[in-house]
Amino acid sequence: MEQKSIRIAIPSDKISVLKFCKNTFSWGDYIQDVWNYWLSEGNLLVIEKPYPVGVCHAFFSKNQVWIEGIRIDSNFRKQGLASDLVKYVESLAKEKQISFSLMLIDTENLASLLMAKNLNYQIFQTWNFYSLLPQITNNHKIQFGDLLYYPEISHYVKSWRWLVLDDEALFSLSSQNKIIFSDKFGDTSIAILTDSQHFDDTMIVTLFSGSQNNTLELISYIQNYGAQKNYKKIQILTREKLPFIKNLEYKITFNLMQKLLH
């Protein structure tokens, strides 16, 4: 049996890895777009037998590790390689005294969900992904806030990573007017706006929907803001199902998986 090993990726691994990341999804994959970013961030891992047959990236922050981009060559699946990568990342996290490990898995990806369950991950939250076209609009009224009165909001999305919304993040986002809310129509709706670090001209919105009318106010503002700032794409992540709106398209639903490491 061929020996397997896990190591930090090097630039020359890119060609080998992208060969088995071409058709991960019906539309292709995004690994080719983020490879250089992840390589520069560090903790981009490959598993080899003896050449690279699997890859994943780990991002450490605020007492948690975010595991992303797990890919295994189709010729080497069902050998536990994805689990090996996850367990390796967990070992790095434990060395750093990090308490939580998180990853995002499509609700229809049964194989990955089973792998996560077998590694004692649990569904922490379920999130929906929508795309929104930028558009000049005028019918909206929103306010800017700091979320001090919403302790139940524990995370926000930045570059498709669910990060802890601590005091430091709150101060930074608030000072840039990146936290908006509407409370005109009952339960407050809140949105956090961030720029993608990996894709140009892309805004990522973490949306907490209260009442439908308040949410419509926020979406109208976000469309207008996106058009004014020349964003090409607006991506919305929310735990709620959003109402039908022109230029708003539902994409996919994910489970946010979490594991306590200590």
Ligand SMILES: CC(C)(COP(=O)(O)OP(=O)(O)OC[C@H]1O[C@@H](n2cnc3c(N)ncnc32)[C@H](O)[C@@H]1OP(=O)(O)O)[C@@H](O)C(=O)NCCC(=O)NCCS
Contents of the next structure:
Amino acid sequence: MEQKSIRIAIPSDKISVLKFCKNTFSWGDYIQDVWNYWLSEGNLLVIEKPYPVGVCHAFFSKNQVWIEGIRIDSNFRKQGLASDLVKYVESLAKEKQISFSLMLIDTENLASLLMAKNLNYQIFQTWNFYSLLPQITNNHKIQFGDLLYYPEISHYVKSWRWLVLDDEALFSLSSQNKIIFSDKFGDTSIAILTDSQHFDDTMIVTLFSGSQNNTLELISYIQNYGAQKNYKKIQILTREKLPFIKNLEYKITFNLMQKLLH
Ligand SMILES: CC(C)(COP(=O)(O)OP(=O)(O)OC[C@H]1O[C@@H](n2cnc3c(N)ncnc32)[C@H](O)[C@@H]1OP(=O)(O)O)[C@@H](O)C(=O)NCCC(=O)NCCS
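Got the form predicted alone; could you also share the form predicted in complex with the named molecule?
Every component of the complex follows; first up is the chain already shown.
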């Protein structure tokens, strides 16, 4: 059997990696759009046999490692290569005394879910992804959040990474007016607005829906804000199912998988 090894990606790996990251999913893939960014962030890994046949990126923050973009060349699947990459990242995380490893998997991606379960990941939360078209609206009344502590909110989404919403993140987001809420009608709905670091003119919203009417207020505000600021796309991630709203489209559901490393 040929030797396999894992190493940090270098710029010249791009061509060989993108060859097997073209038609990964029915809609294609996004690795070509993030490659340069991930390379510059560090911890972009390839597994070679002896040339690259798999890739993944690790993002270390606070007490967690976020594993993203796992791709194995379809000719080399079911040989344990993705599991090797994940285990390698976990070993790096353990060296850094990091406690949690997380990854996001489409609830329909059985191969990936089975791989994660085999490696002792568990479903931590389930999230729905909606896209919303920016549009000028009126009649929305929202408030900006200050340093309130929302104990039920553990993570928020930044560039498709679920990051820990600790006091530091809360302070930074609220001081930029990125936390909005509505509490006019029963339980409070909260949204955290961020810009995608990978895609221009794309807003990413983490939405916590307390009540449907409060959520409608937030969505109306977000649509209007998006239109005024010339965003092309608004992506909403929420644990709840959202009601039918014009220009809001349900896309996909993900499991946020988590593993306690030590
Ligand atoms: C998902 C993916 C990364 C798995 O890579 P891989 O190298 O084939 O995975 P492994 O060989 O490490 O598989 C580990 C376990 O996962 C499960 N698994 C992997 N592929 C599977 C498949 N096609 N069907 C069923 N189970 C599968 C099995 O339990 C397997 O263990 P086993 O071989 O002992 O039965 C690969 O199929 C891939 O690149 N898919 C497209 C991209 C993708 O979905 N990435 C993940 C995004 S979250």
